[in-house]
Structure formats: C-alpha cells, structure tokens
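Just one chain is shown here, as structure tokens, and it is the form predicted on its own.
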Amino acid sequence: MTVHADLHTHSTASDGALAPDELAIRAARNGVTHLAITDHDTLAAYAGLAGDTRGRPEIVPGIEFSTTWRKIGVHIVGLNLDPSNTELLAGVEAQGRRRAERAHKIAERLQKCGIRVRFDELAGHREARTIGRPHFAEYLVREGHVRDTASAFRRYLGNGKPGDVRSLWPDPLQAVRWILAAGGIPVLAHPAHYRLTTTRLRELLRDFREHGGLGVEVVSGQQSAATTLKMGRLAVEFGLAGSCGSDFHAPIGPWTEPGRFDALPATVRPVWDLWT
C-alpha cells in the first residue's frame, strides 16, 4: 500500500473549522491514507471520531504541544501515541491550565488597548475545547476592531504584539517526555516557520535530538522546493525521520488542503517507518 500521510491537521477541538469526522472525510477525498489530527494541547478530537470508519484514512493519534525554546515559541507534534496514557493526560491537563491562564492574559492586554473581551463569545460558533490566538483574531473581526484576521495578528496578536503571550509554555524537553511516555514519536513542527538563521535552527535541532526528539517536519503545507530540500538535508544531518503535513485549519483562507503538499525527499526516512 502506498502511504500518503497527512500528519499535521487541526479540528474544532482546537482552532480548526471542521469537526474531526468532517476532517477525516475531507482528507480521504484528497487521497490521504493516514491522518493525524494534531490539535493544540488537546486530545479531544479523538472522542469525536466514533461511528462508521469506512472510507476514512487510518487514524494516527497525535497532538501538537506548545513550548518555549530560548524565548521562542516552538511546537512539538506527538505521533502514534497512546491517548489514554496517564503521563500524557497529565501533560494535556497542565497545558489546558496554561492555555486558560494565557487567554486571560491576552484579554487583559487587549483591555489595555481599549478592547473588551467577552469570553462567552470568544470561540464563536466552533465550540472549541482550547482557546488560542486565532479565536481572539476572529473575535476582533466579529466585533469590528479589525478588517480581517490577518490584520488582527498584525496589530494585536502577532509576534511582539500585545497579545503575544508565550512565557507560560514549558521547555520542549517536557513535551518530548510526555510523548515518549505515551509510546509516541516526538516531531519538531514546521521548523521553517520560526524564521531562525541556519545556525540557530541547527542548535534547535541539536537540542531537540538530545532531548529525545525523533522526527522533524520536512514538509509543512505549501512551501518552496528549496525549503523542502534544506529541511531534508537537516533531517539527514541530525538523524531525524521526516514527517509531512498540511497544517490544515479551514477550507477557506490561506490553509493548505489535507494531503495537498509535496512528497518527502527520497533521501529522508519517513516517520511512519518508526511505527510500521
């Protein structure tokens, strides 16, 4: 069987627009054979996948943990893990508390900018289990403070803006420990998004590998061929398996469709080889 895996997607359990079953169906229609729903700091999506599994991709249980490395926000994806593992669940609970605290801090900062946040309306129609900056962005649009979500990030929520609260997240080592305890594969998510110099990116990859990291997203959504080749070379250099994913959030906007991204370079060992 040819594997066409999308190992980084989001559902309504965090900041995605589609329910888990809708996401699985959409991925299947796009030819995805293996799907990981990697919602931010929550495993809630997997409770929403009950029922008929015919026509769906094979589900690879996953999560995306928020962490801080040298004052830089870095995301660690866990793949093929046991969602019932007690140590993992304790980590998810801890992250949930951090997210709640972070949301209130963001609201306090927006208040200082003259924007009152009503938490009962923050998640809008999506009934998200975890609140993140995208929910604040949509709220700002609905309340007429900005024209669109891109403007919300540029003015209020992006890096260095009032709503950029990241100091609460743990070190990547902690996320790696939670994932390994659950028998999963720790993967450094979308490394090109951090806009690090090559030297700093090598330092991050070195630290991640020494902490027990096993994979890196060589392909993340739509990216240039040069980026894919660079990430592939770094994966080989640091002995990391290569992962790939769309980082899909919604059918509209800038998001890549599930499964619609370039293949891993032939020189890179696929991350699914670690569990098959």
Given for the second form:
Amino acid sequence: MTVHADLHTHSTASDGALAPDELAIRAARNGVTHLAITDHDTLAAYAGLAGDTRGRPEIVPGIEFSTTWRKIGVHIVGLNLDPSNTELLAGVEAQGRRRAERAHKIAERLQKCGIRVRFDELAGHREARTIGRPHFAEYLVREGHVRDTASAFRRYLGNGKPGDVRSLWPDPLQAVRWILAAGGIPVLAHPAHYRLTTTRLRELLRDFREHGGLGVEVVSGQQSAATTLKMGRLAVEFGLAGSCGSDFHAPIGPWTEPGRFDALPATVRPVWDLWT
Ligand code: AMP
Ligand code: MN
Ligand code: MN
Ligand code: MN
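Next, give the form predicted together with adenosine monophosphate, keeping in mind that what was shown is the form predicted on its own.
What follows is the whole complex; the chain from before opens it.
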C-alpha cells in the first residue's frame, strides 16, 4: 500500500473548524491513508473520535506543543505517541494551565485597548480544550471590532501586537522529553515559518537534534519547491527523518486541504519509517 500521510492537522479540540471525525472523513476523501490530528497542546481529539473506523485513514496519535527557543515561538509536533502516557499527560496539563494564564493576560491587554472580553464566549460553538489567539480573533470579529481574522491578527494578536503574549512556553527540550516518554517521535514543525536565517535555523536543528529530536517537517502546507528542497537537504544534513503535513485548520480561509501538498524528496527518510 502506498502511504499518503498527513501528519499535521487541527480539529475543534484546539483551533480547527472540523470535529475529529469530520476531519478524518475529509482527509480520507483527499486520499490520505495515515492521519495525525496534532492539536495545539491537547490530546482531546482522540477521545472525540468515533469507534467506527470504516472509511477513515489510519490514525497516528499526535500533538503540537508550543515552546520558546531563544525568545521565538517554536512548535514541536509529537507523532505516534501513546496518548495515555502519564508523563505526556502531565505535560499536556501544564501546557493547558499556561494557555489559561496566557488567555487571561491577552484579555487584560485587549481590555486596555478598550475591548471587553467575555471569557465564557471565547470558544464560541467549539468544544475547544485549549484557548489560543484564533479564538480571540473570532471573538473580535463576532463582536464587530474587526472585519476578519486577518485584521484581528494584524491589529491585535500578531507579532508585537498587544495580544501577542509570549515567553510563557517551555524550552523545546521539555516538549521533546514528554513526546519521547510517550514513545513518540519529536518533529520540528514548519521550519520555514520562523523566518530564521539559515545560520539560525541550523542552530535550531542542531539543538533540537541534540535534545533528542528525530524529525523535521520537510513539507508543510503549500510551500515552494525551493523550500522543500532546502528543508530536505537540512533533514539529511542533521540526520533527521522528514515529515509532511498540511497544517489544515478549516475548509474556509488560507489553509491547505488535508493531503494536498508535495511529496517528500526521495533523499529524505520518511518519518513513518521510524514506526512501521
Ligand atoms: P496560539 O496557539 O495562540 O499561539 O495561536 C497560533 C495560531 O494562530 C496558529 O496555529 C494559527 O492557527 C493562528 N494564526 C497565526 N497567525 C494567523 C493569522 N495571521 N491569521 C489567521 N490565523 C493565524
Ligand atoms: Mn493553529
Ligand atoms: Mn504551528
Ligand atoms: Mn499546526
């Protein structure tokens, strides 16, 4: 069987628009054979999946942890982990507390901009377990403060804006430990998103590798062929396996559809080789 894996997606358990089952069905329709639902700092999607596995891809349990590396927000994906591992669950709980604290700080900052935030209405219709900036963005749109999500990030939540509360996340090493404890594969998410110089990106990859990191997202969403080649070369240079994922959040908006991205370069060892 040919593997068509999408190893980075979001559901309503964090900031995605589709319930875990809806996401799995959509991925299957796009030809995805292996799907990881990697919600921000939560494993709640796995409890939300129906028992009926017919017509859906094979599920690879995963998560996306928020961390800070040299003051930059860096995301670490964990793949093929045991979602019932106690060390991992303790990590998830700690991240949840940090997210709740951060959400209160974001609300305070917005309050100072003259925006009243009613906390219980933040998640809207979702059953989100972790509150992030996208929930604030939607709230700001619903309440008529901004036209759309993009403007919400531009004016209030994006880099350097009042609602951009950082420095609360742990070191990537911490996330790597939680993932390894649960028998999972730590993967550096979307390396091109951090806008690092190649020198700094090499330092990040070296640190990540030294801490026990095993993979890097060589393909993330729709990216240029040049980026895929560059990330492929870096994966080989640092002895990391290559992962691929859409980072799909919602059918509407700028998101890449599940499974709709370029293949991994042939020189890269696919990350699923590490568990199959
Ligand atoms: P947080 O987890 O609270 O740090 O929020 C980060 C999330 O916000 C990302 O995973 C995206 O889903 C979303 N996001 C970041 N920047 C933007 C943007 N400019 N427009 C829409 N969504 C964004
Ligand atoms: Mn997100
Ligand atoms: Mn991310
Ligand atoms: Mn993501």
